[in-house]
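The chain that follows stands alone, in the form predicted alone, written as structure tokens.
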Amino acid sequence: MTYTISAPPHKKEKITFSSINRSKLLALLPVSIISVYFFGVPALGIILAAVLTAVVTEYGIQLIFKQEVTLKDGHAAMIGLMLALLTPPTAPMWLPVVGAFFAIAIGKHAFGGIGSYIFNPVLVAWVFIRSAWSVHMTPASIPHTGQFSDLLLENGAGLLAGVSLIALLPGVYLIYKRYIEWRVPITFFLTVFFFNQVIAFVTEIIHLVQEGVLNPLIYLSTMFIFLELNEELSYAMIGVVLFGILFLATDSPTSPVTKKGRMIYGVSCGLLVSVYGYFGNYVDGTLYGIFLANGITSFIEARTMPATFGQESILERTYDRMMKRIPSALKFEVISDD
């Protein structure tokens, strides 16, 4: 792996890869405990099976290929735990084992290990087992926050990560500690919030126009539209969506390195999740949406890299291209006195 070092000055911080992973594991501890409380022993078995398989697979691969053993950094354990939280409690015990093995062996090491993979290993494994064993990976229910108590404990949760929206809020602390960059989750959240409002508003306006209801009684129509917006938002603000915003989309290797690129990436995640979720469901929509957004990360990153010193700006390049298209006879020539 080649490392590109930017020009000085450099700012030194006490943030390490191990501290980031350990902090993410601690942030996921509340939702893991609540999922075990809510779903019982099956949830505990899925978590243990996924974490242990991920750790053993990592150790085995590094041992076989004579690489440095890096289990202490907590990355393998974090991948296993995150995959377990995206598994239904009714799934057979062998399913998280297969998924965790696939995440480490294919999603991570087949692409070169830490920092080299294109897609988030958790999402790679989830898409694989979701496609191969859809019967076992289909949630029994699709949650929505119909009342305040659903934020504390979601009785309709279909995945372990969806049991409590509040239990995922420790992930916000990761933004405060700068373990994850704020631009991706903030733009992701705002896009999901506002785009769902726009979709619901436009859909309802079209519905009212088609039925001829949009008339002088616009006041009652506006009230009805507002109720529809809140109902649609209740399906978007669920635990899996917040899990994707705070823990999946913020994975450093699969998100752009540029500041502008991270904001574009966050908006892209939000748009993909909103469209897929509105016409499908927000559980699958979140995971497939972020997975697809991983695929355009390199494109976003390449288009948002800052120019080097002395390089032409976008306006200068645009001007040069326009001038080349103008015939020479129409250009003003500067005549030298020499």
Partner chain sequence: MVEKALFAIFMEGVFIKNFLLIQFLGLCSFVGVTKDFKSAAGMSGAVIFVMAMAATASYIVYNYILVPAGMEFLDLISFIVVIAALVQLVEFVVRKNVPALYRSLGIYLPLITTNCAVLGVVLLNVLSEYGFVQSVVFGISAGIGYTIVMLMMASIRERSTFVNIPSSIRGLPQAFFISTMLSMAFVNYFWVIPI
Given for the second form:
Amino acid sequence: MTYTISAPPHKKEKITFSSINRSKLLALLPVSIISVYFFGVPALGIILAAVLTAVVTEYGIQLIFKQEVTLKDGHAAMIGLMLALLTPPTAPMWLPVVGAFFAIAIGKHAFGGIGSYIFNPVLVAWVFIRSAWSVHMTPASIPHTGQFSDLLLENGAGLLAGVSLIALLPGVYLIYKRYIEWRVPITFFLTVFFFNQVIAFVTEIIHLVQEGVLNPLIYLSTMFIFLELNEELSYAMIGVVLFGILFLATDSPTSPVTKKGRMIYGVSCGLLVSVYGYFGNYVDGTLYGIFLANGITSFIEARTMPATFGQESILERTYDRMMKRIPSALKFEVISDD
Amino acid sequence: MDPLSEYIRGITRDNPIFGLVLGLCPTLAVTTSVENAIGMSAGTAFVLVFANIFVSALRKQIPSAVRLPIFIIIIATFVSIVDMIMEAYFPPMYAALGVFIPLIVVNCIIIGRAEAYANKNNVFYSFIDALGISTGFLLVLMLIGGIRELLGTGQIVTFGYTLVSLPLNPDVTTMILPPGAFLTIGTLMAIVNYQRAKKRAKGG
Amino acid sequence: MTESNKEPLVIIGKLVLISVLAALLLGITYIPTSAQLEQNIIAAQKEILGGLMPAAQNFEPVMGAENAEGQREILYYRGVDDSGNIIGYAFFKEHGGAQGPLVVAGAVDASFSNVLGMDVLSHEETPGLGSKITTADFRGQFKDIPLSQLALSSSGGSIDALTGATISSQAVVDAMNEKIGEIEDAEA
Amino acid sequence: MVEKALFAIFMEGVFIKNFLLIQFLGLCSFVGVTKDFKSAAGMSGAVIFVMAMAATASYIVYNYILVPAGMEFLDLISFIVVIAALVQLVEFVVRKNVPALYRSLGIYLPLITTNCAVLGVVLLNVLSEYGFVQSVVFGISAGIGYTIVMLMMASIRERSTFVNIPSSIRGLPQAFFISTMLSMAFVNYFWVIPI
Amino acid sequence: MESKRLKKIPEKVTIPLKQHDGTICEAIVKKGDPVLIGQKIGRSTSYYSSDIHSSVCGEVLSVEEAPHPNGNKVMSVIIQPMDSMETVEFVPKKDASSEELVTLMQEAGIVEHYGAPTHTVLRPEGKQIDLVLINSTASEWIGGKYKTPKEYASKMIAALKLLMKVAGASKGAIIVRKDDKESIEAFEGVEVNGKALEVAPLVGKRRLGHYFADQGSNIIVASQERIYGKKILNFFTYNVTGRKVKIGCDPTDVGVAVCGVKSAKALYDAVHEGRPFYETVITVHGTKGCPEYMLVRIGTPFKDIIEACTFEEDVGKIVANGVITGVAQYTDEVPVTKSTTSIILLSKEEVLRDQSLACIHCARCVDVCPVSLVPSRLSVLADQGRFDECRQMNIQNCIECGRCAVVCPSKIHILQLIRYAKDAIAKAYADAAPKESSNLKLGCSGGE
Amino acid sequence: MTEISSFLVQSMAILGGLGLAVGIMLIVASRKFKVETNPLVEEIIEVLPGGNCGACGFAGCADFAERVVNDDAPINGCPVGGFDVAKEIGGILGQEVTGEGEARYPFVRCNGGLNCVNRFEYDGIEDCKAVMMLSDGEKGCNYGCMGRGTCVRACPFDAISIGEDGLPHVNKNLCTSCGLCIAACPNDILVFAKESEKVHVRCVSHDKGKAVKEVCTVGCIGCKLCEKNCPEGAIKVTDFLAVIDQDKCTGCGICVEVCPQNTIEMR
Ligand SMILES: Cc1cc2nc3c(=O)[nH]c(=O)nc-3n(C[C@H](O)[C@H](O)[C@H](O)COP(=O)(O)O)c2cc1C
Ligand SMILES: Cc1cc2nc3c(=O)[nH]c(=O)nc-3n(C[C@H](O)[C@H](O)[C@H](O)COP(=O)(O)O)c2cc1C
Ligand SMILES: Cc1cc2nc3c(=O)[nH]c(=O)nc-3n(C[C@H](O)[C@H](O)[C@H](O)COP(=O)(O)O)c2cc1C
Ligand SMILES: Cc1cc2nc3c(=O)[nH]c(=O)nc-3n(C[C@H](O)[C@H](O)[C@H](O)CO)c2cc1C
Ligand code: SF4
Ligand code: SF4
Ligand code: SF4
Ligand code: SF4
Ligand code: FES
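For the form predicted in complex with the partner chain instead of the form predicted alone, what are the coordinates?
Following is the full complex, with the preceding chain placed first.
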């Protein structure tokens, strides 16, 4: 009888790359269905066109370059679907086709395929078609949530993904199930959420200082600005922003692997999105902002490599250097823990 | 060394873009259209030919301590001349090529050839080398310019003549913007590398 | 003088010689080209003005007040026909575009009721986007339209903005409007 | 001299008209020196410094020598000679006085002479009719813009060594694909910031 | 819980002459010799070695190379057992001096489960031990063989005292697992030198030093999260005592000796009963009808143990010593050794044969690594042969817990790659060693 | 006319002055801060292949060049450049180069591959050394090629690949004879062989015939038929393995005919 030999560990978790992709596809199903319900046949056409093109392109490239065909992992389909959801319903049918092709051919494979790409293929394609055919890609509108019913069905949805906030919540479930890492979406969301309040807060403080106000209570009262849910804030709650937070920024190859790095990345995404949103609009802002943040991922990652156990932090090193000056007889007493 | 193969070498093996990878800035910056590409290559060719000839002719006289400054002066002179002539006699092209004519001065191709070739070879071969390199540069620039212009505007219009016109205008604005330049040259280089690797594996 | 001291002098001498030769060559080129350049500019302006107002035989420059250096700038031109009547005003106007300054040429009739035409002398707009302001299609929209229609269609005028280049289109329209207003004031 | 807020000049130099990604100036070092982070950082430091120096020196040469003599047509040749001399001088001074800095920057200094970004700064200053402070600010901000992109690129390329990339794309084509994306991000993003 | 003895005497036992790190023993029996249970059959030839004893009564068949559970072939004594339980005479040595105990330990063949002969841990050459730890956090076998928990606890304390005596250490501690209620209960209130001990939880920066002072005792019991992994010693030492062990050094370099429950018990047995280390308790997973803890003779082939249990499917994989740290076996002829703690059987369906994909940077491995490494980066660097960079990223700190490989959705063999790189680094350093060895040694004891 | 000439003189004066200033500065500076560089190093870098592969054992071509000049490295130390480059370096340094000029390529001394049984199924990283770390490799034969491609990964020029037969194959068009694969193989399967050496034994097993037959259908069983039949006496079987003395071998091919295991191969 021949046994199998492998290095330990001999038991592993069930999670696989394709199960992650499948769960993401599943999580995007509700919003896709609602967008088809809301926008009708054009939305269905866009989704089908993008997914089919992505899959065919993936198959073609892997065939031509004699690579293993990896359609089954669902990655290409996921890219296609995400791109479709970021298309305005008014777009001509060739647009998602070109976009999905670009996403797979350039965004994914020209950068080395699964796990190797640096920029999210969905965003690569989106930014490309947005700047190439800006007329067709201009969102029908820039929504912001008003009354409660907007959460269920956003009448002013500019892109398919914005059609319903509630329908995006499966993404939160993915975080809960750890298919998506929590650090990026949470820091991202908080940054977008509080950006305008912070600006208002800082302006208010500057204003008070200029006025020459001395009463500390008045300064303290400015804290309430954070509770004031102003108009801009609702942008942080619109579909595309939420879609970006849950599905685009969390794409693992394009975010840092270090824990600290992911926090910084989340905050960077939030800042970039909010700044663009501040001057322009939150729809383009989300997608351009995350795309730009992808560009600094590597930088963040390389600068936030963790110190391993027993390794000295900068503080400790300075301390050590000082200790070296002290005679060694004294030193042992000081360092020994027991 | 025979002149013809020296000439061909500048187009193929020592192609300034795909072989030597020099002078990328003008290559990318001015290739929004074939017309600009031709203009830029013409300017570069003019400077390259004269610079190579002069450097080669003076190579025995140039003290090595100040070799680089002298090369630069020679090159800068011819660039200024191209600049003035183009501005005076070809104003539309001058408008399009703008700041890049003066930048021929620091175009790595010219300094590179002065150093690597003209400084070591005689005037005739330096002249041939300059022609070969210029031709290589021209062809690549036209290729990149052609791709970008065709995809970006649906047609190639050169000096008032419409050379190619697509029935369906793709109108890919991005191709004319800076990213289009990077994308085009990246794709072309990948294809060139792919072909080279294939050829090498087959033996050659 | 020893050998080692002589060498640097030779080197410097050669450097200076090359510089001087270079200067000579440049000077020789400069003299004819600069003359040509001036002619070019005048010719270009003439051609543009002529294109804008074909009926005009002559363009009389209207000079501004003397500036600090004692020079006077041309503010605009009066277009004069065969019989010496003013048939309109032509002008150049610099205005901030999307990417950098653009210089627009324009013409308006003597009664300030119709815009006669528009042209672009120079610009730094994005190729393929803003640079389309130089296309005949875009310029054609300014040909013989009522002054009241000189606005983008989004603000009620008759000029359709270029796709993807609203800012450039707006800049051209603004430049025209501003300058026409100035001329009207000056002529009044 | 044109009226333009220094902040506007700064934003333009760093982002909106980024030398590497939008103006295409200094690309040879961009694809050449970004293979590892340390070299990119060293080169960038040197470029910021030289750009500021060149902006200063060329302003003086242009406005106090060439313009009074009516010799503007000699601008190009004098600028390049000045830059070359400047770089050499910096190299010598640094080597003599700060050997540690020389060891980290030294090898990049000669590269800068033929870096069109430096000449680009100087020529754009003349073209934009900037005053002295404006010129220097533009020089520094162009250098900072250059640095930011160099560091982004170098980090990405360093990380790229950890992933699989088809053999014929590895190297330059890959660098260009990355540039495509960075350029697309810059062009589209910074457009929105009003200055 | 009590362990059950494997009743059936195997047809053939294979006793490797090397069941520890260090030099291989020299066989002192030859083909045809009769042997008794507990009879010494392999003699150490250096300090860094530990004697080997027969676990059965029988006749030596041969001395030849035979498969060893660590994967390669090792010179072993193969014995044909007889149906007799005759043993050599066991002489207890209750009042041996410290020096005698060292000899006794070597002669009784007491080794740590991680391989080092226990006496070399307690008495390292040229180093002084001041603290002895018994690590019972990783132990899968707690309390076995003892009637009551209190008996277990007091015997462990007695064993600790013996260990401290051998090492000449002034302090000692037993570290139990935080979630191991049974053990905590057993040790809670146990009396040492007339003083009842509390089980001290190690949290944050509160380490052993604090509790030694707090409880005013030189022997304490502390609880700690479970740490598992093949190379946990340095990390364990750091976590428990706060003493940093430099990369490439071991806890003895900072005056700490880490022993296991098994070796502590073996020492106790050797001193109080005079019995050498010839049988051990193991667990068998993946089968039905096996006692959870099984007392087996060293040298028993895995085959016999597996036969004693029922395994209903086709065996796809046999693993010695735990799913995370164990070694997969290509034959079931391999014998149980002193370091064997468990045998795991996996069915053909359970055997993972996932194809590795490229790393998707999901960072799951980074999040689980207990020592804050970046396993994804290390695995790529190892794969590309960039070992120097691995070293710069502190690859030697990896405790080989395998969590990274467990969670990786791309099914990358991260731990294997890390071990591959560590091996390459160790080899590179071994080559350089002749020149620098004295410096390297200095590097450990200097500093902390 | 005078206007033009004075204009020219003025421009010449300005640029001449600038040239003078720069010249003086550079001369002064270059004399003050003179650096000694060895021009030979530059020349050698020129003739080296420039792959920076490190096969010479130094940190890239430039390092090698410097060492050659300082006599720390042999003239023929660049395996990629081979004899031609060595000759050129010798020319630069004025030294005579001796040595064979014939091309050598790695030769795979094992024909086992799929012909050799596996002791177990392996699941893990594709690397021969890694398999070696686990239970000494999966092949029944402890000497043979494991076919997991450590050599493939070691080759910086993509010249080796594992073929259908589970054995490495060298593409001579791409191979530069750098020898990195040979150094990488944990079982010493690869050796350099000259192109003129036609007949090779494709086995390295020192196991006895019976043991070999159990695990491999093409391994050398040490039957000595070849040794007996070789007219030149070029083959010797030592320790159950046939070894060919290439100096004596004439390439007649008789041994290839007689070998019952088809272990000897004629290229
Ligand atoms: C736009 C573009 C996309 C490409 N995508 C791939 C790809 O996904 N996979 C691939 O192997 N090669 C791709 N190539 C071509 C690679 O250069 C080629 O496949 C590779 O060099 C083959 O090398 P290999 O056999 O070592 O994989 C692409 C080329 C271009 C221009
Ligand atoms: C603001 C915040 C949000 C969190 N959200 C989640 C979450 O969505 N899902 C989750 O599993 N854990 C969540 N956690 C808990 C973390 O998972 C827990 O702290 C983490 O596993 C410990 O990380 P560490 O290993 O880096 O200390 C959250 C923690 C904080 C502080
Ligand atoms: C992101 C974005 C959102 C827009 N939203 C609206 C809108 O809600 N309503 C509207 O009338 N125009 C909208 N526009 C269109 C422009 O403001 C304006 O109509 C212009 O003509 C189109 O500009 P472009 O073609 O230059 O991109 C939007 C444009 C952009 C880029
Ligand atoms: C790279 C880039 C270049 C642009 N160039 C111009 C331009 O030259 N003129 C213009 O009006 N708008 C330009 N735009 C702006 C854009 O297409 C659109 O006009 C505005 O978003 C809204 O009108 C540009 C946008 C981008 C991203
Ligand atoms: S790298 Fe992996 S095996 Fe090593 S300690 Fe970290 S999680 Fe455990
Ligand atoms: S768990 Fe696997 S896929 Fe995820 S980052 Fe680590 S190595 Fe990469
Ligand atoms: S030749 Fe050596 S390195 Fe190559 S596959 Fe065979 S055993 Fe592995
Ligand atoms: S096959 Fe071997 S010798 Fe040839 S290039 Fe590759 S590694 Fe070097
Ligand atoms: S051409 Fe610009 S740096 Fe080389």
